[in-house]
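Have a look below at one chain only, the form predicted alone, in C-alpha cells format.
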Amino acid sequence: MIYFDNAATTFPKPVLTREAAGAAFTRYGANPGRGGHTMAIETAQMVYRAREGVARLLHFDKPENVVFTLNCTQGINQAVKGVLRMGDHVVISSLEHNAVYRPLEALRRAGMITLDIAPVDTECPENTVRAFEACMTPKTRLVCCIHGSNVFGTLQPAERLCALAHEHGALFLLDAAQTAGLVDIDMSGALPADFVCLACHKGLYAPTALGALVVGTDTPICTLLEGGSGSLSLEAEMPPFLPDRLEAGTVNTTGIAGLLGGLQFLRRQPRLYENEMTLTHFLFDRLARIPDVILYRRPALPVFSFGIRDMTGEAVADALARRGFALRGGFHCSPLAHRAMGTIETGTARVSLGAFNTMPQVQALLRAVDTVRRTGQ
C-alpha cells in the first residue's frame, strides 16, 4: 500500500517517535502528578519536556498553559465551550471542519449563541478579512478560523484574522490540526491566538488519541470534564491553574512520550515542508494535464482536492484503493468546505503527502489516476 492519506493521520510514524512511545513502557510506565515515586515523577518530568516542546514549537513561552486532550477535536470543544456565554455571538469561516462547525452549530440550536460564517476567498484574502469583518458585532465573542483546509490545502490569512478578532475585543481560536509542525505559528509575535489547537498525531508525528489545547488568554474557561488533577485533591472543584484545570484523569502518556519522538524528528526535518510540497506541486501540475481530471485550488500545503468526470470523489479512491493507494474520497467531515466549492453533490478524492512520500510514489500515482479515468474503474 502507497500511503496518501497524512491529512487524517500521518503514517508510518518516524523511528524516533516509536523508540520514544516504548519508553513508556519500560521507564515512564507510572501516572504523572500521582505518586512521589521515582517512576512517577520522571513520568511527570517527560510530560513537562513535552509541553515544553509544543510551546517552544509555537513560540510560546507558558508550557503550562499547553494541555493535553484526547484529540484536536476535544481541545476545540474545551475551548468554545468553555469560554462562550449565553447571547454570545461566533464568527467562523466557510472551510471550518465538523470539529469546530458541530459544536457552535449544537450551541446555536440550543439558543444559546448566533453564528455566522464568513465566505473565505482562497484567491484573495483581502476579500476573506473583509468577510470576516462584515460579519463582527459587539456581541461577537469568538472568532474561529482553520488555518489550513484540510480538503483544499489552502491558507486562511490567521495573523490578520487574529488581529481583527482582538481589535473588536473577541477572541481568536486558531485550528491548526493541518499546519502545526509544517507552518510556522508565532504565538508571541505575529499569531498571538487565544487558542491553538494541534492534532499531535498529524503533522507531530506522535500517536493517535494526543490533541494538544494551546492557551495564550488569561480568560477564565470554564471545565468541560471534571475528576482527579493530581492536585488540590481536598477541593471539590478543579484547580484554577493550568494545565490541571482541564486534564481531568491521566493523561495519555504513551502518545505523549511518542511526541517528544516526533518533536525530535520534525527538528532533524528543516526543509520538510519544502520536500513536501515539491512533491505536492508536481503532482498536482502532472495531473493538471490529464484529461477528465477534475482540480480545484493550488495548495499551499500538502494536501488537496481532485475529482475524475463523472465519477464521485469515493468512487475515485475505492478505485485507487483496489490499486493499491491510500487516499480518502468524500466530504472529509467539511460539509462548509465543499458547500463553498461546489463539491457538495459528488465529494472529491483527497491525497495528502507526508515526510515519507518519495517522488516513485507520486509517479505511481499518476499512472493509477489515468488508469482509472481510461476505465473508470
The other form holds:
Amino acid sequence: MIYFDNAATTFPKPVLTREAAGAAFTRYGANPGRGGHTMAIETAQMVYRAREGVARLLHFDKPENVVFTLNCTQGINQAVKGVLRMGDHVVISSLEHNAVYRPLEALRRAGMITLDIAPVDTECPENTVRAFEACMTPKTRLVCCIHGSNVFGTLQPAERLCALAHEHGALFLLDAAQTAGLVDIDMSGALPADFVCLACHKGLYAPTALGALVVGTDTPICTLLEGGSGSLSLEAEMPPFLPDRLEAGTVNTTGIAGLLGGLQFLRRQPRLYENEMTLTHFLFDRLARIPDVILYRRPALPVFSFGIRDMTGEAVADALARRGFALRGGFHCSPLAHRAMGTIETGTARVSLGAFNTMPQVQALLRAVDTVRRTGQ
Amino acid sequence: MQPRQPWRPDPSYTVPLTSITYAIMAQNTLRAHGVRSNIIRDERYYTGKSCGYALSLRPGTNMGRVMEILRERGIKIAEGGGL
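Show the same protein again, this time as the form predicted together with its partner chain rather than the form predicted alone.
Up next: the whole complex, starting with the chain shown before.
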C-alpha cells in the first residue's frame, strides 16, 4: 500500500516518534502531576518538554498555555464554547472543516450566537479579507479561520484576518490542523492568534489521539470538562490557571512522548515543506495532462483534490485503493468547502503527501489514475 | 506506636507552587540562573491553594533572589507556603 492520506494523519510515523512513544511504557509510565515519586516527576518533566516544544514551534513564550487535548476538534470546541456568550456573533470562512463549523452551528441552532460565513477567494487574499470585514459587527466576539484547507490545500491570509479581528475587538482562532509543522506560525509576531488549534498527529508526526490548544489570550475561558487536575485538589472548581484549567483527567502521555520524537524529527527536516511541495506540484502538473482529470486549485500545501469525469470522488478513491493507493474520497468533513468550490454533488478524491512519500510513488499514482480514468475502475 | 515522620525539607528553603507545571517551570527558570533545586511533594503544602508540589533548595540559598527570579518569570507561588 502506498499512503497518500497524510492530511487525515501522517503515516508512517518516524522512528523517532515510535521510540519516543515507547518510552511511555518504560521510563515515563507514571501519571504526571499526580504523585511525588521519581517517575511521576520525570513523566511530568517529559510532558513539560513537549509543551515547550509546541510553544517553540509557534514562537510563543508561554509553554504553560499549551493545553493537550484528544485532537484538534476538542481544542476548537473548548476554545469556542469556552469564550462565547449568549448573543455573540461569530465569523468563519467558507472553507471551514466541520471541527469549526459544527460546534458553532450547534450554538447557532440553540439560539446562543449568530454566525456568518465569509466567502474565501482562493485566487485573491485581498477579497477574502474584504469578505470577512463585511461580516464584522459590533457584536462579533470571535473570528475563526482554517489556516490551510484540508480539501484544496489553499492557504488563507491568517495574519491579516487576525489583525482584522483584533481591530474589531474580537478574538481570533486559527485552525492549524493542516499547517502546523509545515508553515511558520509566529504567535509572538505576525500572527498573535488568541487560540491556535493543532492536530499533533498530522504535521507534528505524533501518534493519533493527540491535539493541542495553544492559548494566546488572557480572556477567561469556561471549562468544557471538569475533573481531576492534580492541583487545588480541595477546591470544588477547576483551577484558574493553565494548563490545568483545561486539562481535566490524565493526559495522553504515550502520545505526548511520541510528540517529542515527532518534533525532533521536524527539527531534522528543515526543507520538509519545500520537498513535499516539489512532489505535490509535480503530481498536480502531471495530473493536469491526463484527459478527463478534473483539478481545482494549485495548492500551497501538500494536499489537493481532484476528480475524474463521470466518477464521484469516492469511486475514484475506491478504484485507487483496489490498486494499492491510500487516498481519501468524499467530502473530507468539509461541506462548506465543497459548496464553496462547486464539488458538493460529486465530492472529490484527495491526495495528501507527507515526509515519506517519494517520486517513484508519485509516478506510480499517476499511472494508476490514468488507468482508472481509462477503465472507469 | 507513633507513625514514623517523613523526612521534610527546611521550610525556609522550600517554595510551594500551584501545580506541577509551575514547579517544573520554576525549576527550569532557577536552573538557568544557576540555582539548583529539587521538585518535592510535601503534605504541608497540600492545601486548597496548592498541589503539594514545591521546590526544595539548598540551605543557605538567597531566597530573596529566588523569589525575584520567579516573580519576573510570572510563576505563581502557592499561598500557605513556608515563605
